[in-house]
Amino acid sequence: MNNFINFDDFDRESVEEAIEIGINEKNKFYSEDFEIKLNKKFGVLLFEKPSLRTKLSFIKALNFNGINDIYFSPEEVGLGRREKVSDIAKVISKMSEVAILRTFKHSTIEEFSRNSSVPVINALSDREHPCQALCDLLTIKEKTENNLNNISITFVGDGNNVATSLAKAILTFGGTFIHSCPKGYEIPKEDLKVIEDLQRKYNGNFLIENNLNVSVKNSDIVYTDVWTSMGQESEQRKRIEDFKNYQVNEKIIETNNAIFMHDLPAHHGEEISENLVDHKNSVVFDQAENRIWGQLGIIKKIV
């Protein structure tokens, strides 16, 4: 049984898998060559978060790989709350092929998968955002006419969990990863150990640089994110305030000529300027489809 929690649960065969499945579906579903086959198999979303692009990418690509759906929301369970997080998994186990959590805590999807015997996909936490990070490499590969390794991406903003995930993704192909932001909101000297290791393994290149116009210039893609994450409201005025210099513009896409990402929601006229999701080198909607295909591809990869 294999679980998707952090995004280095993939080797770098079994993302290139899971990404080629999700491009060949996409395909086969835009040429009209698509069959949806019902079964009996279920997966269960248990979101601690709430989301729009998680929830509806994630019930598509299990119907499209002939699994039902069941969606239950904070209220209904209350992951460790109102039962054990242990139980929890045992019961979903006993009804379920597949588990499909979205946390505040990375601890929770751990404990769930410990006591899982079914696969279970981490549809966010606050260490790891791992099917963003895949799908991202999907988008890239079908918007650049080069190899992931000769990929260089600037991520400008906190070292969040999309972050590290990305980071992973890239240095997993052996691409350069550049991740612009003030000091103090670096990515967690936990996660960069891994990194280390994986920009080791795959002779990749990662890179901290705070000044943004440094960060971004010769890079290929620019993609940024919000400067407060949910769960860090009451840091909102303070981030304001230390990210101010970090919004991304049209000024920088254009000068570089890079492909912008994002991957939503956005805060328009914070960490990007008005309407930048619409600019010409936007990718950003594309991204958002993409997260059906990748995701598509890592059911079927574990499933």
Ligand code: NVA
The other form holds:
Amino acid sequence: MNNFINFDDFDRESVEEAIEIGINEKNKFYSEDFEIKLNKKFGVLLFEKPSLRTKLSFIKALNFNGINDIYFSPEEVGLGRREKVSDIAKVISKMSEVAILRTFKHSTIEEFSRNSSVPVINALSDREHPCQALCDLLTIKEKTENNLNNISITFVGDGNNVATSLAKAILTFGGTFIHSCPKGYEIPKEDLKVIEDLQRKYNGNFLIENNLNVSVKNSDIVYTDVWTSMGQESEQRKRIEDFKNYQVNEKIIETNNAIFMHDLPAHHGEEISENLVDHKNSVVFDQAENRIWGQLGIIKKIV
Ligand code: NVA
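I've shown you the form predicted on its own. Could you give me the structure of the form predicted together with the ligand?
Starting with the chain above, the whole complex follows.
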């Protein structure tokens, strides 16, 4: 049985296959002969945090794979509060073919998967957002002429779940990942170790550059995410102050003629200038759509 909890749970070949499946299914969908084949499999979505793109795209990806969906909202779940995580995992294993979890703590998903006999997919935790990263690779393949090993991407902002999974994704293909952040907001040490191992294995580049303007020079892509992630709301004021020199704006994108990416939701006027999402170099809405196609590939690989 396979899981997809950390990006590096998939090797390069599996990532490539999942992306290829996504691209092929997308092409098929837009051709005339696409047929949705329904059967009796079920996928359960258990979310502790709000979601727009992840929920919608997973429901579509499950359905396109012929798998029915059931969604449990943050109020309904009570993971570890209303009921023990291990009990929930065992019940869901009896009644479904895949569990898709969005949790505060990464350790909750790990505990769930230790008690689950069906595959578990991480739909965002405090440490990783692996599905976002795999789908982002699909978008990068679609939007650039370069092979992934020639891609240079600057991630501006917090060394959070999105940054961690994306760095692992880029380094799995030997690309260049530059992290631009204020001191103290680097990717956590445990994950840096995995990233450095991937860097060595695939001959990529991982750099931390505190100076924003220096960090984006020669990058094909500039990517950012919110400064305050879900669950960190009490730190918001401090974070706005600490990140105030790290806003991605038109000038940064245009000076470097870079592609602009953001996993959304965006805080306009904070990590990005107002309406940057609509700039001609922005691919954020295609990026959002590609959550369907990449996740379709992930589900086909492991369910
Ligand atoms: N880093 C953000 C990503 C949202 C999709 C968060 O965890 O809230």
